[in-house]
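Take a look at this one chain, the form predicted on its own, written out in structure tokens.
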Amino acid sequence: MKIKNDIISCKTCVYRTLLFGCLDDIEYKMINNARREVLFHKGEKIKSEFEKINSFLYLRRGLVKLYKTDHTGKDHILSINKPGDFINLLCIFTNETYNYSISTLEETLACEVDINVLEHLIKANGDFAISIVHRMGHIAGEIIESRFEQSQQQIKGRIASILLFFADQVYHRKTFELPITRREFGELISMTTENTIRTLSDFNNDGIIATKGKTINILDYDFLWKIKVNG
């Protein structure tokens, strides 16, 4: 973990429209004077499951993971968040500590608002208060949509969706370094490593993709998405 200093002011930011972007200029003073730009190695723990929450955090650069452990030791993963992501909005108002752990799948930096004065404006803005209720209504949805498309897929589905979700949200093209090893993949779509690794392999025998390595060419791109809306 580095302190960085990038930003002068959280009005230079290129996310401030995605929920600060009814503050004035005072209220953007608190913020920026309450927060802290961390920079975090590849394969850092950023958060602890039962954690104490003091803070507001979200991403500038890179990619993270989410994710619960069971009573054996097993990591089981629930989201993987990008940059622009507010990755402990949904729980910040309604737990005390975190309910999952977040780590880092590359080399990410972040920002970090103490959670004090973003309750402050909360009270203090009413449109600042709708829009973080916005954006937790849109957050919220997306992870129910994500998980109802879940179910309905069979493995291929599943697979498919996450590798389009690297090449179209992540990476924006059709040649990626997968950030997931295949464990970490089946744990993401709740499938096991022996099964995630056959169906990349199916894929790539097919000539849907090409795999090297940890480098996924997407070959058949419309091809990849008929899978996944098939399931």
Second form
Number of protein chains: 2
Amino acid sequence: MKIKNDIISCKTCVYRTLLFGCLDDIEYKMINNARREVLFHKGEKIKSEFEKINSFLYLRRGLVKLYKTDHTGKDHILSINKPGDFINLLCIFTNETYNYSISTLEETLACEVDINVLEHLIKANGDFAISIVHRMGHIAGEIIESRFEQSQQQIKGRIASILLFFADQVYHRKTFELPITRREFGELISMTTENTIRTLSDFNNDGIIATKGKTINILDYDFLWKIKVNG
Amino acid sequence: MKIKNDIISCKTCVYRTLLFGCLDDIEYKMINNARREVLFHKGEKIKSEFEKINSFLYLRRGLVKLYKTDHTGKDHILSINKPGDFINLLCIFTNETYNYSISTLEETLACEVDINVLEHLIKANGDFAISIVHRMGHIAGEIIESRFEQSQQQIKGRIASILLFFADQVYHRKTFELPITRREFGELISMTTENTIRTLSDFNNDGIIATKGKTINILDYDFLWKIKVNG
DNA sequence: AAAGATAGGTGATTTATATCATACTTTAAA
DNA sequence: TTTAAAGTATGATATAAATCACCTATCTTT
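With the form predicted on its own in hand, show me what the form predicted together with another copy of the chain looks like.
Zooming out: every chain and molecule, the one shown earlier first.
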């Protein structure tokens, strides 16, 4: 991890409208002063479960995984998060400690804002409070939706969902480098590594995707959607 | 459904401290005026998915299920909610419509507060905004936790968790009437009705619980906990 | 009281997934 | 640069859960 000198201001940040659209000049200054940019290298653990929360985290560049480790030592990935995501907003005002760990999957640039300043702004600016509440509901809705989806799917449907997530939500192309290992892929869909590998091989053999190591090329995008929706 | 004349005021409500502890007298009056008590009979559908959200819902007595119906017509229960729960807080400021349906499992008394008044209070009272944000995070944390738990469990562990939920969180006794059918039990743990029934029978035959129709008596509470934790 | 619908229950069989074993490949460390 | 450790891959087998079939009991409605 490396703390960077401020390069941009919140006011001109591309993600500004997502949450900070309603702040006035003085409030921007407050956020800007209470904030630092942090660069994490690939594979770095940003936060540990049970670590005290004292900042609001905001992804500017890169990719992270949110995960929990069970009592047998096995990891379970809750979600993959990308630029624009507020990766700890849901738990920030609730717990004194994180209830999941966060690690980077790529080199990642994040903004860290002192939690007390954010709390102050929520109290002082009603519109900002509403956007926080709005954003939290949005994140929770995605968790509910993905849980609902997974409970209807078998392994093929789950694999298809994740492949489409990377293609549509993260890389915006049909060919991309998978940022996770096969083991992590399994941890994300609650399946074993072996069956995850096998199913990716099946998709490859069936001509739905072409795999070469970490490179994935989606050949039959529409069929992948059918698999995602129907099982 | 039956609209009741106001009997109690928010100020003396037993659940006041959960969310409304920081309101002043004028604000209490606002909530009280914008609020109505509604009594739903057993099995009634309170809200439908895709229905417009225009009130904040607050359980005072009874029990409800939150669920979604998939494209094959099968229901998936997201959670069972009990008195003191804010059953639509997570999505209230996000969507214009519900993203799940709500039905009662028992006769249920709820408070409905006009959403605009709640939004006004969030904007006007910073401490109230903080308690809303705090409470939302708490609810989201429970969803994350239950998802993490389920992904580690097979059917026995899931059944044990639900039985302990009813005993510890809802009825506060080891003997209770199951408020859901075996089918709904399955919808709650993402297992088929048949296997749910079979596992309850197994628990009964093994002397862990005693079942008679809807009546459940937990005989070996500690062992049920072991099953919940270890699989 | 009869008839139909829903709920509870159990066995047999099929299917999906986990587990175990083993090999080869790539990456990281000594 | 060799060695060790992960990661990828695939087959065989075991286990968990779904499905199908059928039956009885209990509500609901007429």
